[in-house]
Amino acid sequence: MNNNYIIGLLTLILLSLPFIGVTGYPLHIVITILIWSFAYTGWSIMGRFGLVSLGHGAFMAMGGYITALLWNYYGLTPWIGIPIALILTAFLAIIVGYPCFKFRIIGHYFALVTLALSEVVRQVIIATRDYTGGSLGYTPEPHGEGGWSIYALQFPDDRTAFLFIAVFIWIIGILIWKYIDNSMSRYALEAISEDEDASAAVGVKVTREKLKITVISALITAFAGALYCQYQMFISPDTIGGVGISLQIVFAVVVGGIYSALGPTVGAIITLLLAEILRISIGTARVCVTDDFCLNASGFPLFIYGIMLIVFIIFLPKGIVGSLMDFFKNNSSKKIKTEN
C-alpha cells in the first residue's frame, strides 16, 4: 500500500477518535506520540544524510523555554512567542552550524559538538533558576479563570482541541520530509554524505546545503517543544532538553525507521508506549537479586533502550519501517520472478 494512503487513512483514524469514545489518558497517550514523531521528523530529515546531531534536545528546550518565558514575562501570546523562539533557535543552529560545516567538522567530531550543546543550554536553564525553574521545571501561567484560551494557545480539560492540531503539525512534518526527499537538495545532501571533495567539484554548494537543512531540522524540532510546552503547561530540562532527550529523538528514529516518512512515528509509536508500559510496571521500585543486593530500578528503561538499540542497528539497520518496506519489495520480486 502506498504511504500517502496509509498517512491518509492514519489522520481519519485520528480525527475521529474523540467521536468513537477515546478520551482522556489513552487521547493523552496520542496526542504525545504525535507531536513527539513531529520532533522525531524533524532530526529523520537531518540525520537521513549522515549529520548526526546529539543537541536536538537545546533546539526543542528554546521552542518550549523561549515561548514560556516571552508569555509568563512580557505577556506575549504563544503566536508570537514561538516564530520568535524558532527565529533564535535558527540563529542558534547557524552560529554552531556555520564553523562546523565550514571546516568540514564532520562525524563524531560533529556529533560530540552538538552533544555538547544540548549540555550547555541544560546548564544555563538550571543556572538561570531565578527565571526558568532550574531543575524544578517551569510553568507557563494559566490565562484567565478558565484557562481555555486560543490566544494563549492553552485548552486545559480539552484534549480534543490539542489533538486536531497535533494531527495538523504531524502531517505538515510528514510533507515537509516528503517535500525535502523529493527536491533536488536530496540528491546534493546524498552526494556531499558520500563525498564532499567530489560534490563540491561538481558544484555543489556543500557548507550551504548542509547549513539549510540542519536550520530546517532545529525550527521543526523547536516547534514541537513549544507545542510540548503548551499541551503539558509543565517543562523542565530533562523532560524537554539535554542529552537524555537528543539521545531518546536518536533512539526512536533508528528503532522507526530513518529513511522512511511514517519512520519516525513507528519510533515514537514504539518508544512511548514502551516508556509509558515500564513506567507503569516497574516505575521507581527497587528490584533485589538477594536480600542484600538490590537495585533502583528508576534507570532500568534505559538499560532496556540500550539494548534495543545495539539490536536495532545490527540486525534492523533500516529500522521496522525501512526492514518491512524491503521485505515487501523483494517478496514482490520473487512472485514476480516466479510467474515469468
The other form holds:
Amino acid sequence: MNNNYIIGLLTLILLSLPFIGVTGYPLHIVITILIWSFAYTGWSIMGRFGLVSLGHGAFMAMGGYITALLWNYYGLTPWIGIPIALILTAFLAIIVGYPCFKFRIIGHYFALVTLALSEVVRQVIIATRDYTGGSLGYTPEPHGEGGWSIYALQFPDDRTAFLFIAVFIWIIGILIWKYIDNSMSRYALEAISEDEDASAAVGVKVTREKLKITVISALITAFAGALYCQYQMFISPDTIGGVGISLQIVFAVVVGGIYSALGPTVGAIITLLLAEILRISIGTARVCVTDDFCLNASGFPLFIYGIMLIVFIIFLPKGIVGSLMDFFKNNSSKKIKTEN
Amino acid sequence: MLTVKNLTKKFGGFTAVSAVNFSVEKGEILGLIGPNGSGKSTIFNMLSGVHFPNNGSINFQNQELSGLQPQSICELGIGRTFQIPRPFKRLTILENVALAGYFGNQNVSKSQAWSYAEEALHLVGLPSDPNIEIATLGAAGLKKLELAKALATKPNLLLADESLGGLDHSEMDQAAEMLKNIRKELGITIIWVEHIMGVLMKVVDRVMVLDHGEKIAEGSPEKVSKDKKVIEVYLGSDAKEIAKAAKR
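For comparison with the form predicted alone, produce the structure of the form predicted together with its partner chain.
First the chain shown before, then all remaining chains and molecules of the complex.
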C-alpha cells in the first residue's frame, strides 16, 4: 500500500470529522494529537540521523512564549509574531548547534548539551516571571469580545477552525519529512551519522549539513509550540518546555517509529491517548500499598512511559510503524520468492 | 601539479613527519613507501586536510592546501581512499558512490551524480545494481568501493592509501593493474602509499622512501631498490623482493 494514499485518506477523514458529529472533547484530542504530531515529526527529521536532541522542549517553548509575549506586550499579531519567534529560534539553534558540530560534539555529548538547553530556557522563563508568569503559566490576551479572530489567530469554542489549521500543518510536516527523505541531504546525513571523516573526504560539508537539518527541525518544533499556545490559550514551562517535554518528544517518536514518515504521528496517537486514559482513570488519586505507605499516583503515567520506552528500545527499535513496514515487506518478498 | 615544501607534523613531542620535500608531476604515479610508523599516512592525512601541518606548505595547482578542511580539499580535486575501508554501511553500494559523486563535485544534479557513480563502479569492476548492500562485499570489494568513492568525486589527484593490504596475490596484481588503468583512462595523477612493495614497484614511475618521518631516498624503482639506506631499512626479504620486482 502506498504511503501517500494512506496520508491522503487520513486527511479526508480528519477534515470530515466535524461534519459527522465529532465535536467537543474527542475533537480536542484529535487537534492536540495533530499539533504534537507536527512537533514530533520535526524532532524525528534530525533524530533519525542519530542527532538525538533533548533540547526540543526549548524550541517549542521559544515558539509559544515569544509569540504570546509579542501579542500581549506589543499587540503584534501572531501572523508576524510567529515568524519573529521562528527567526529567534533559528538563531538559538545555530548558536547551540554550530559549536557542537564544529567541535564534533556527537552522540551522548550532544544529547547532554541539548538537555542543558531545555533546562536553560525553562529557567529563563521562570526567572523572568514578572513578564512570563513563571511556572504558573501564561495566557495570550483574548482579542476583543467573543475573541474569534483571524487577526489574532484565536478561535475560542470553534474547534473546527483549528482542526483545519492543525491538519494543514500536520501535512506540511509530513511533506517536509518526505522531501528530506528524497533529498541528497539524507544520504549525506546517513553517512555523517556513521563516519564524519569519511563523509568529509568525499566532499560532504559536515557542519553545514548538520546545521541545516537542526534548524529545520527546530523551526518545525517552534511552530508547533506557537500553534499549541494559540489553541490552548495557555502555556507553562512544563506544558511546552523543559526536560519533561523534550523527553516526551523523544519517547513518542521512538514508540511510533523514527525512520518512517507516519511514525511520529502514530507515536503521538499512542502516547497522548495513553496519557488521557491514565489521567481520567487514575487522576490525582493516591495509591496506598500499606496504611503508612502511600504513593502519589500522578507519577504513574511516567512509570508506564518508562517501562514502555525500555520495551520499545529493546524489542522494537524501529517503532510500531517501522516494524509493521518490515513485517509487510518481508511477507511480500517471501511471496515473490515462492512465485519464482 | 603538487609541490610539498618543508612539511612537518608533530604529535606532542613526537615528530611524525620532519621537513619533507617532494613534488608530483601531472599524470605521474608516485609510490610512497616506508616501514610502519614512517609517516606515510601522516603525510596523506595532511594532504587531505585531516591533520594540519605544524610547518611547511602544500601547493596544489597553485592553491595552498595547508589549513583547508577535508571537504574543501576534495572540492579542489583531490580524492582519497582510507587505509582501512570506511564504507557507509547504511547505504547501498551505489548510494555510497553516488553520495561522493554528488557532494564531491560542484553543481551536480542528482541524476548526474548517479551516472558518475555507475561510471566509477564500472571502472573498478563492481556491480552498479542499486540494491546491493555493503554487507555482500569482501575485503577486495571494500577496497574497490573505497576507490570508486574517490573516483566519483572526479579528482585530478588520487591519494591511494595502502589500497592492497589484506588482499591475496592475484587480487593485488589485479588492483595494481586497475590503478594503471585509471591513470590511462582518466589521466588522473596518483600518489600510492603501500606496504607491499613488489606490486608497487611494477606500476609506479617514481618512488619516495620514508623512514622515521624523513625522506631517505627518491627516484626510479631501479635506483631506489639499489639504494643502500633503503636496503638497510628494509633489511631481509623485502629488499630482495624490491630488487627482483624492479628488474622485471
